[in-house]
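Only one chain is shown below, in structure tokens, and it's the form predicted alone.
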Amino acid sequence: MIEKKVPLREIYVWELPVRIFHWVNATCIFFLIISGLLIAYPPAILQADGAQQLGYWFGYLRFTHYTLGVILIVNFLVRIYWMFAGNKFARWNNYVPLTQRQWRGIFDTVKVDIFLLSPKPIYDIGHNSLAATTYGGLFIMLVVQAITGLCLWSPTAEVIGAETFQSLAFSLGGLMVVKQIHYYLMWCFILFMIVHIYLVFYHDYIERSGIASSIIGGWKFIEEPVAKEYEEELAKQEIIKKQKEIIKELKKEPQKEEKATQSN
């Protein structure tokens, strides 16, 4: 746990974009998660001979689903294009383990927060290693999410498209099969999202550095070395944009002076 007397740096890592897709994410997963529980178990109450006084609410039921799922997918393609436009907290490479330093930092916090065999949290500015790969792999079920519940919905959906999910889910076996995988990745989403919250409140604990909040503000409170360690990066990084844009103009000189003498 962080001292009071370590010296932090505020430093800005979520921006607005990343924030709005993280609470619009986790609100549409919530009520597609109790919407489609109710689908899939509906409360004996309304399997009753009453029933029909409480009027269309299967229908209303469905089609709130269907339109939290739509917003969903939105959202997600949102969020693709800010993996390549946004900062570095927020890029594509971020969650997909390339280089060494990730997978390191992917076992060193395994050690301290599944086997706790380390009091010593790990810092990172962004998503620690661990994370942002577990972040990876929800993106991939999302994608799957989004296409079985396309293919569920297409059969009595009038949109262009449909068919083209339909074709869909008779290749991969049948609207049963598509189903099934929709279940049971609803329960995958169920396990991330309960073992999320504890992992962010442990980390607010054990790091002090406002990674709860931080998704509300988008700053984070950073070691002096850390946030030194950053901004030396960022420093190195400006030098070797400005170094390519001059290397640029270098080649443009020779075709600028060519078409000056062809004018001539």
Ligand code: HEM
The other form holds:
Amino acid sequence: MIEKKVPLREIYVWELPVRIFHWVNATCIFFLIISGLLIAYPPAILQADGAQQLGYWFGYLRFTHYTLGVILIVNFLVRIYWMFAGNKFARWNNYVPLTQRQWRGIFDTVKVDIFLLSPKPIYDIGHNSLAATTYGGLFIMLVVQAITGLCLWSPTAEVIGAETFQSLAFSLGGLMVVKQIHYYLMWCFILFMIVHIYLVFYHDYIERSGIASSIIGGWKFIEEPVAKEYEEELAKQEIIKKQKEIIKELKKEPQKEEKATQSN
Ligand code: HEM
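The form predicted alone done, now the form predicted together with the named molecule:
Zooming out: every chain and molecule, the one shown earlier first.
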């Protein structure tokens, strides 16, 4: 754990679309799990005498599950757009370990989080590489869960495209196979939630960077040297951007002159 007196700087990390995505996603997943479990294991009262008094209860439950699924998909589509439009910490390349730096980050974080081999945390401004890679995995899980969910809905859904998902279910081995995938993935989501919430608060404790509250307000408290390194990188990127704009303008000039001489 670090000394509380190390100078820290506030940095705006999570933009509003990322925070909205996070909480809509977390809420949907939470209630999808509850409603999914109730669909998989209907309470005994449904089969008891007088169950008909419960009316259309199970229908409403399935409707809730489908509606939450649709919200989850739309929310994820917006997040995919933001992976290309958002800031450095929201971009797609955080979630795919392609660089040596990311792999070193994963290795070092495993040493801290799992094997407890190092008492010193790894300081990242955005997601640490291990967390980001697991979010990449979660995004893939979301896609598979959404597709299998749409396949399960397709026989009763009266919407455009339902036939496509019916034939997809058929080519995947039938509705029973699809149901199994959908069911076992639900347990992977439950596991993710438990580990994720534990790790967020563990990192909040060892890093003292306000990581837990950052997903509400967007700001993190970063150690001065790490913050400086980040600002230098930002300044470099700004220079490169300006240079590119100047080159673009210079390239346009001769074309403009050519057009002017042609019109004369
Ligand atoms: C159903 C429960 C949850 C799910 C499925 C979930 C999922 C996720 C995902 C996918 C991300 C990456 C966001 C992105 O980059 O767009 C994320 C980040 C984050 N989540 Fe959650 N989350 C859940 C609950 C929570 C809770 C209860 C907290 C408590 C404060 C929390 C705190 C955070 C923080 C601080 C980050 C960003 C820091 C990082 O780990 O890199 N999450 N979460």
